[in-house]
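Next comes just one chain, in structure tokens: the form predicted alone.
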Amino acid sequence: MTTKGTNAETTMTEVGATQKSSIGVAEILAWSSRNGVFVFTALLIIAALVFVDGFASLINVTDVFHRAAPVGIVAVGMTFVVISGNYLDLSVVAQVATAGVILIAVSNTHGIFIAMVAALMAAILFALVNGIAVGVFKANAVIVTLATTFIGLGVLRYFSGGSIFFGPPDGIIKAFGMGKVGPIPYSAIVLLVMTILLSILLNRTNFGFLIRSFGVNESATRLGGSNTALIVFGAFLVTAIAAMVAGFVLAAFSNTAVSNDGVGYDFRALAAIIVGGTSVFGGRGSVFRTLLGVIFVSVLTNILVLSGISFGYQQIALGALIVFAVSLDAIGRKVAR
């Protein structure tokens, strides 16, 4: 009776040592896919700084804020579609190029004004196209986004006919692109302006809390009363809106504007939101943390360049960097559970 007893109780002490192992990797496994960003973006900087020639020079460290600013744009007004559970927004691609064309091509005949109107108006256009057929008729966002990328290209195409626009060297979008604030230009400030009121509208107002709300459980959103085909094409106006603010952004750095522009823009914005610890999944993520992202990203870039690693085993680079975090991030949701 004693060795059975002591059996038993031995068993037991395994049992609780095994759940408190279990419960001590889930948690430092929901900790790195929600903060790792942090530790990783100062690790790299550092490394960056003792390691990589040219790296920590002033005119470096503001090139790579100028360079990073129209993705990380895209990326903090995608962060909305992400968390709302609609996985990304692929028509950024053509929304970014629509803009800068528009923002080119009509101010040179109509004025900025007029633009920056008709620009607002093709962004809305995309948000009511993405907001209908996946809020509405809950068709697949990716599916979705992805056809209305080929006809928002295929539309501007049409109309610009491939050309290049070039904006008046001595006008205003030429001084925005060149212009600085000390030694940060100002496409840098923009980001950070866009960060900042993304930030309060998602954790400071009840539309942020329903996006939220809807990414964790789209049914228990829709029994509490909400309108959630509003919702999600509030997720797409503010990704098309931060879109379009991108697109005058790289417009302006080179005062030019073609239609394949936004090319790659979905997949550097979709890295540096992952990255930030923004769950694919929905419900969990912080516009803060996608600025983090983009930092590290934008970094990471800056640091391949400036060793000379050519841009084929860049793309391998920052693939494999959004295969890791995507990872992190599922194998921390199924261990916490």
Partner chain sequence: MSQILELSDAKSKGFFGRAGTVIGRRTEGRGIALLSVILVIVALTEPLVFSAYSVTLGRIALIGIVALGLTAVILMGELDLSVASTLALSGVVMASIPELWLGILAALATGLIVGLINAFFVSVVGINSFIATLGMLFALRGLAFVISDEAPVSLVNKEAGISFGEPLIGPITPRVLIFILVFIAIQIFVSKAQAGREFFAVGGNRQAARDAGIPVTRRIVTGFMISGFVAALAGIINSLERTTADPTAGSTVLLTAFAAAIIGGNYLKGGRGSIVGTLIGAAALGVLQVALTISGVQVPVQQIFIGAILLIAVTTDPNSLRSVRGSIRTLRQGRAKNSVTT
Second form
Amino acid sequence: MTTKGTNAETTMTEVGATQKSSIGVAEILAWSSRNGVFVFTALLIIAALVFVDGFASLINVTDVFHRAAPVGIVAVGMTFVVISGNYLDLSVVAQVATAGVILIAVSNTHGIFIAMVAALMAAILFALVNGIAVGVFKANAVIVTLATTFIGLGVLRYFSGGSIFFGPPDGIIKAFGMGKVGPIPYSAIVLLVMTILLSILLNRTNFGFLIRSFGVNESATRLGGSNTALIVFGAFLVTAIAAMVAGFVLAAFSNTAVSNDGVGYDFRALAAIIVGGTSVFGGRGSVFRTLLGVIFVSVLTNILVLSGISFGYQQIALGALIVFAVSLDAIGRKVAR
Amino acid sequence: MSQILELSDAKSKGFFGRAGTVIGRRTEGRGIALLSVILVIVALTEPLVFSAYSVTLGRIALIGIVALGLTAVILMGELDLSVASTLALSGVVMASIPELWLGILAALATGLIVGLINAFFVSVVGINSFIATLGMLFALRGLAFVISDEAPVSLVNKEAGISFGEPLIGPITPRVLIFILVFIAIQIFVSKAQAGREFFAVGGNRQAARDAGIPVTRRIVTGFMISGFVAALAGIINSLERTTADPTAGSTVLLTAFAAAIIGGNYLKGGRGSIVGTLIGAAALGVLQVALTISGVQVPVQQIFIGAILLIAVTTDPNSLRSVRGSIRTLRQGRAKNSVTT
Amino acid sequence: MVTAESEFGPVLIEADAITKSFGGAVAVDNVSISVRAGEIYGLVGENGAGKSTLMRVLAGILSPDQGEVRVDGKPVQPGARAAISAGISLVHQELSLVPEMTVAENILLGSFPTKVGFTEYRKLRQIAADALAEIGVGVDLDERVGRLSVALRQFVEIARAVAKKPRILIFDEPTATLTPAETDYLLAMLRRLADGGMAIIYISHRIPEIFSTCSTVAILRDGKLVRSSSIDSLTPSQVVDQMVGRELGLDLATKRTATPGAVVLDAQGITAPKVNNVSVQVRSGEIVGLGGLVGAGRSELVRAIIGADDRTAGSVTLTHNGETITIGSYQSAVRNGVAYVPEERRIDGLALSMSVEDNIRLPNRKELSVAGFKVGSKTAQVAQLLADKVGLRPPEIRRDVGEYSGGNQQKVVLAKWLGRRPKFIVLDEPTRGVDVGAKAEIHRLVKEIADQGTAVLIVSSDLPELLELSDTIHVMRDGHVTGTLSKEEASEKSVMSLASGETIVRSS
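Form predicted alone done; form predicted together with its partner chain now:
Let us now look at the entire complex, which starts with that chain.
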């Protein structure tokens, strides 16, 4: 960001007319980094259906939905932070756990309504700290959210003492967590609703527009007369609220909550977002694509689990997937230039 | 040539003027401030920390060694989040090889290879280092799990591990000695070696560095290899002392090491900072951690402290403060516009 | 300092029939020059005349499309390294320094003296000290460059070029940011270096400097060499005439006759970095021009006025329909009817990978939405209307702005602000990098905007443009307004003289 070309004559003479090269490497790379997820997800599901025993079973499908839902909800929310050009929000790890623990613990003592309000307050607090540090202080989002992860988890562990909270065995939370429509659990429906709502927010509203515009060009967005600090805060708020909902869904599923419930959510959500084709360079992406990315990552994980491949290999696969998908994007951009 | 133009504004100010210039050149201010505050508070409330100096030194060494490696990368305006997993992975690699010396060599090689891979993605492919090393953070953690079969690996040669924890001279355990050696090596590299000095150019003005013929890609490779190597060293020390290698090790160290490097005055945008600053930052956080532990403060609260210090460190560099001043001004004048006169 | 040509040594560097174009636009067109040892060779021309491009070809940074560069009669291989080893050194702009490194390190950046990989600091400091001594500048070798004044950084750049022991030294507008005393010092230094047998090529806008220092002057206009001759055979006013050269193509048909109304913008005592206590008023329907050289503080002034950058002192008010509003933050300025067309449109003005429609939507989003939700039909309609109005070609609002040419991109910037019916609009270099056709259309638009009662403040380094558009011209130099010219008084010469400091007319 620091070395922008400022030489007048270069700017002047190199601004050519429309530059369209013939179909080449750049187009192929750009296309696959944008649309590869459609093809790969379809291929993956077909491969799973044909080669993996037990993939198509009802129990397994429900299981995939159950596991995909909370990660997916985090991912569709975090898509806003990624599109705004702030890389990611690592603190979703703390946010998911906080929301779950508050939901179970507080509803045991004060009822579910107070619990949800309290969780919302916590989510807003996370968004405020992240948003102010990144939006006003212009600090690096990765480091800021790394710090807030530890602060958040520290506070949560201090108050919860690291213990597991159990919800009442016949409460509304458990009923929701177990509820299904056919093979589809309620949590998956929540994911779908969140995807639709956030898709509308991103594509149809001024707020979503500003998020995209900020991700493409921060300076032009500011000089277009908008409050950039508010935009950054907004992106973190959407993420925080999504992480809260994910925490609710996760806690409801097991009817328990503990302070390390959110471990790995940062990473799996990011994998889904990036695989979906949302660019870590900011500006380009969509919530719907993230949903596809979630499906891809969840099906892939499921296949690995069903094939008896250990957790370590799953981690390697997802880490490699992130680096590979971003490389595709980066090389595509380089060649296009 | 008799006439010499004296345009410098930092001249002839006497002792205080010159002292001011010297201070203005340094970047360690915040680190020294934090260290002083912590030392004073600790001296008043928990003087035990100073009598248990061997514990304190050991803690500083562990934080500091990773932070020193990170500093090499931060100076170039890059980040290496993968150090946490590199630490765990190298420990596991060492522990899974029965012959200790072979294990140590393999662990160090692991660190170097990780650095090479990171540098490849950052400087050749052109991915942002946060994202590239984040992907590596998770992939390497997975690899550590695979190699260790998801459980801590015991050292075959436990005696070597136990003797490694014994002090050599006074409070100097091998860990502290290695830390001091790493500090000296990196300090000399960054301040005296041509390649090390050029890290500042790569971080401060990458285009100018390229124009001046500095091999930027090679410098980035060197930086990531230093940080990988040093993280591997930390993993070896950690596993030797505990006589087991834990595949989940390192995540708190990552946070603390970042906090140490940043509070020590190393700018995340690169080009500015110092190894001494990192040392000061590590000392401050080491003393704080030991003091908190001795006072019986719970681990979660310690995490809050370190997290808060990292947050403060990353929001109080001069660039951040400047943009805040701008924002405050905007808010104030935004209110002023309501003063409509007709 | 005028000497006969016979005093000089042999020809050191020759540029033979150099042609260089960028994507169809010819920047340097068949230019040949030759410079002798001991000679100071002045190169003048307006912004965009091709001086910098020619110099970068000489320094090997750009390779010419046609022609070759020869040193001692031998062709120089392409590439900056070959040029340096042939003895050609270019004094870069200050931004090629590393602010966090010391003066000594910057002077030898990329070529530290080393022994087995370790920097030999004694040697490094010695070479740096020698280079500084050669140009006669005393500066602490261990000071960080970031803490130096802009002028000192310029001298460090020169020391860096001198440390390479060049035989040919090229200066590209070194005095743009210097005070008169510093400039005098620099010019004396040039003469000293030339007396030592160096060939010096000196680019400047400032005609008096050329006459006090150079022995030969070459005039570039629109990429072509107009004239190259001994300085004795020319007068300053002849040089200005030849630089400007063209027929004054004032478009009389569209010349505006509208009489300005009440004061809309009133900026008093604006002080900011590079701007020193400047006051500007713009009336309704009036176009006020800001003339001056690059680096005179014009962009900084307009940004401080509208709040895009911080100002340290000064007040700005906007009056419309008898209501006066104080302008503080940039956001409040935009909300109250201020529009800004920035100098760097690709960095500050447009989101290149977004559509024309989205770019137009940015400042108009509130009007094009209901309760925060975009009204698609209305947005498309308004965007299309505005795109048509500014003459975007092709007028496809769904296309990415980045796919359009420079001129069309600038029209999009105008379109997005026109939708707001601004009361006051700032245009910074509105036609830089724009083709001739689009330029005329943008001029027509600017006049139209003014005719509708908008107060217009325009910064332009393109003199004919400034003269054609402006009703009043303030000329700036070194952060001050050195003169104010009415439409009748304004000419290319009068603006140029004020801008280059040849004469100083203090306005009351």
